[in-house]
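One chain is shown next in structure tokens, namely the form predicted on its own.
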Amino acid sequence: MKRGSRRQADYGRDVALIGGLRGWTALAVLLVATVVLPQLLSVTDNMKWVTFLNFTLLTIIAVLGLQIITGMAGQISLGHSAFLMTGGYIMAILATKLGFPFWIAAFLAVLATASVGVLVALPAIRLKGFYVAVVTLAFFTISQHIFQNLSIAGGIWGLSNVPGPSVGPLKIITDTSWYYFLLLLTAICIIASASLARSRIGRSFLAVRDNEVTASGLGINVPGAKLRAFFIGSLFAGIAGVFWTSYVTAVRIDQFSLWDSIWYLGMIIIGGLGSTAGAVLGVLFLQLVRQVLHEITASGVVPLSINFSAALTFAVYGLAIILFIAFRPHGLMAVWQKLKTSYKRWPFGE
């Protein structure tokens, strides 16, 4: 092989999506153990951890919607669980109240839910920073309030009876089948969220991200690239809000709080900002962590209340946070690089 060719061939493994050998076996690992993990969890009678793991999932695509307007594009959300919100209200009402069938109305609710992150993102697009987190935070508030007073959304106790996804005779309803269900979406959102990265929108949200007036310079249209930005994590949320309301079968406002459009910003800074394996990592370090705490209250070792464990988890929520930002502020992702170039360098050091 001449030389030529073979930079070509290092590049081309280099840039890929999943590189060389190494890179497939450990996706094919991955995708057996993830795939024989819910039989092992009912044969030792362990099925809460399917339900954590269905909600794990189902956080992991409303936090890559998020990676995409914070993490790519710089755009500072404290709105995001509105989305989650919108999605699932406007799927329930129009799958309870109008009759729509589930995929129908699942469709246009991610729709809509898109096209009110791009009427959010209108006043923003001449923001920066804490102006712009002030205008998502306001567009959950003005959101908490319509549900709520909503007649159709059924007022303060919401809706019920939320129907779920079916394939043709196939009906998701046990946890097993809606983990292999959303599994498989969360893969589909996974490699949407990658791809977008690499691509040539997902590199004009980065260059708007780092230097609005650089960004300018080179031709990109900024206003142009927030909106996209809101419009596709948006959908992304709308996503997460269609399934986590079918999921759990109903929606009411307190399932969305504000605290959740928090977590969800920690969780993009822990695993690493405009990275979408960052989120991946960020969503899976929280949650294991709150579900680590709530098993240690739920087993009664230590004897703590329910009250006293819900604000350990925020605190503890928060430490890690501020210890990432002190100390790793590049998150997880970092973290992994360095390890995985300090393994291919070994034994010869830095």
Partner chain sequence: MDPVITLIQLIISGALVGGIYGLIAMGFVVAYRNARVFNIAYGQLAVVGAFVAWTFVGSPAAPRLPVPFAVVATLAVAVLLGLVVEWLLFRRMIDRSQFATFVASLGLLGVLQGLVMSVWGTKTLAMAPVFPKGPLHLGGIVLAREYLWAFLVAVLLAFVITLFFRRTRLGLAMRAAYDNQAAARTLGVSVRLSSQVAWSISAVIAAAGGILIATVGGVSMALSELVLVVLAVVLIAGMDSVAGCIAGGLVLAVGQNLVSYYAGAYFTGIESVFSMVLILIVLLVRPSGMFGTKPIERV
Contents of the next structure:
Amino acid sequence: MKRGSRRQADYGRDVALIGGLRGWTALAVLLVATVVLPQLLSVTDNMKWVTFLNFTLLTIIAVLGLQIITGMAGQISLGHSAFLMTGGYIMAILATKLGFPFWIAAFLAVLATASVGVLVALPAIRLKGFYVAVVTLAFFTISQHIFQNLSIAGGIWGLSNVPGPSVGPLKIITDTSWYYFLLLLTAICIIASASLARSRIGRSFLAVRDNEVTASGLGINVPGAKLRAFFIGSLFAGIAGVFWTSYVTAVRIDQFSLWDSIWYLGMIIIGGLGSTAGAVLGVLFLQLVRQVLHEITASGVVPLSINFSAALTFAVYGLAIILFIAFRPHGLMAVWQKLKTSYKRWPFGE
Amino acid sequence: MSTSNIILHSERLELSFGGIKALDSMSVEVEKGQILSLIGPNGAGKTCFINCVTGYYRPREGQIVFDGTDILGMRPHRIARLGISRTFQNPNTYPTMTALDILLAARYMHCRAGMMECLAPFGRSRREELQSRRSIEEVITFTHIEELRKKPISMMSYGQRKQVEIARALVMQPRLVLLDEPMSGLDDVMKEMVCELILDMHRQGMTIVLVEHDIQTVMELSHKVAVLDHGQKVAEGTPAEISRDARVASAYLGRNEADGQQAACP
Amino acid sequence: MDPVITLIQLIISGALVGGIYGLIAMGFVVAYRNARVFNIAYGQLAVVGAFVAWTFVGSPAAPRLPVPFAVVATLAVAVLLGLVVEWLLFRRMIDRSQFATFVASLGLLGVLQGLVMSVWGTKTLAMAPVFPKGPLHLGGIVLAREYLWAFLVAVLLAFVITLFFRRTRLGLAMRAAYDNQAAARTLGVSVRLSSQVAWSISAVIAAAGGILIATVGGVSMALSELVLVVLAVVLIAGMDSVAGCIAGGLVLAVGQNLVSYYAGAYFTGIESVFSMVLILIVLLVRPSGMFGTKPIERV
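Given the form predicted on its own, corresponding form predicted together with its partner chain:
Shown next: the complete complex, the earlier chain at its head.
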């Protein structure tokens, strides 16, 4: 009762994305760190690490989208990289073949991807569980073959010379300028995703994930919620796909593979299902693992063939997913929470 | 009984599963502000009736009118938006959400923020969120679940889940609440609490349909009792009339118990 | 060539492959029904089986073991693999949600992929003939002998597996456990045993299917795409129908054969698109599949 009345004073704190002095401090530190990071990295070495960071940021945007579809709304999607592919291809076609200006092409491509997401969801909304996974898998296969056969999409060679964005007079060309651009974009996406989680639409996703029957009893249109989840999720994927294509200035079929879809799922499992921060953590974790493995094989300390190095990545990723789902099913987020509680309660243990 | 006072009216509902009649010519009327109880043995069709009213089952024939609107064949979420909410018999239904999560989710139909607005950390979505939180706190106090706010529902006791389930129904600010065995499996203290809660709801002007096995509680709480058996309504009346009804008494109440039972409260 | 003869030949050769597809799909269904795992790594089990068989049988230029020994050895390895996977991974997840076991199978997919790539590489390997090769003339129709053999073996195996689930004590007990795991447990059906048996059978079928397909098309990572075929077959057949798998396999393979012959020139990979479109149609029209039973949903 007493606790209750004190709480009533200000619910804003519960709603806020960042809470308290500690939250703001952490954010400030993070912000400074992310801004300074490429400067530090460029001192040591070539741009390899900045490139790595850029792909990581793009992956974060993509995985945030999957987190909405699978983590929040509970619809298992094996076709997420096909959304990136769709966004990327439409962007490339609009910008290179049809001569659209960059931002208009990007906007249309993202919107088209989100619409495709709704289209994919249409057969999926009547179905449950693995059937949705199979529908999305089917979507992946179909879209891959369509783009491969489409002459305007350049066949198996794909399209190249995809332009980069420019913000006002600023042209984004160098890796470092891409980094700052993508950092901003990722931050916006993270804020959007976190806001969604504490909004009526986001909660309707959670309700549908937990129990479709009772969710409809809350006045939630369950098929509608699934469509929305696919719309927003593929919107994020579309953004990632568009800028991915624009960053590497080309698009090809094998740029977005089924394995990527699988690793995206792995990332949200490892990070923590349903949480925005979890999606970010999951991406960072697997990206770092990949890079470390790459460094080990590239450095030649351990004599391994290129082939074996690729195989190692598969095995380690798979193993990481298995270990997390078996022993830490709530992912890194839960580990983090646990650490935080035990830190607060020290020295009293759990 | 004037017609305008009837909030829910179901007529000659027919529902069957593969040849087994679950509801057989079921007609029930609920007056505004009343507490109507449905009793009867297991499989009598009580929960089936609730499922029909809330749109989960679609009766083969019949009519269900809620406040002048024909709701037969409407999908559950449409019916919920009209102001009918229900609780489920087994509230073991949210594997990941906390009480606060589910209560906020239950505010869904009272908020208007669109999909794109929900992606912004400011504006209508946030205003509504604060508004929702305020009205939820009222329900939390009303249903005495202050301690359960941030507890995952999967980690609650059976009784606590039932409390949250009722709170969830109330957050939707319904005009008609259908309570499906809200007291089954509870101890006496909790039962007493739920009884009080139902009476509070009644005082606030809600219409309540109660499905319950505990005859004594039913007799104490309700204005009207309908007895179901094999999908048919076999008797209907005030608690006093029902307890006098010889058929009902022998079948469900046991002769001795039925003697002298009066509607003690409210 | 006479178009009618071509059509008949396409249908028959498609049906022969369809029998093998059906068999392979049965292994997936066994794991799904009896070990309750939607095993997305199932195609990889077939890949491993095919590569192990290649190791034992040898390439056409350098055959190693006699074929019967090699096949028996491969199947033994498959049983071992199934048991190891069950023991290391899925036994620990027996009480977990189907989503969790599905995710675990995604992990398994990665691990097996890595294993195959590091041991055998990514090239397509030709295998020494397992079945007698050569054309077989029936009227005007020409069939490949090895297809016919592979088909016969597949149907025989499918029959044996159906018998196991219909006639043996253990098989019946496992079917009972599928209907109600808790009830079966109280009746003394060991969940662990049935999970072990299910995984062994599933892995053996996968390996056998992998070998059969490999005798026709060579051994490569591309076999992992079998999982797409398997999903198409089980969805056409209905997720809970073991016998329906053969019929589903026939429908799919004949359809693929026809589509790729008549439209393959205009659209590469049309047969994969065909199977996926077929999945979507079946899911939209009859989500429980052609032979599956639809459970009554209770609120």
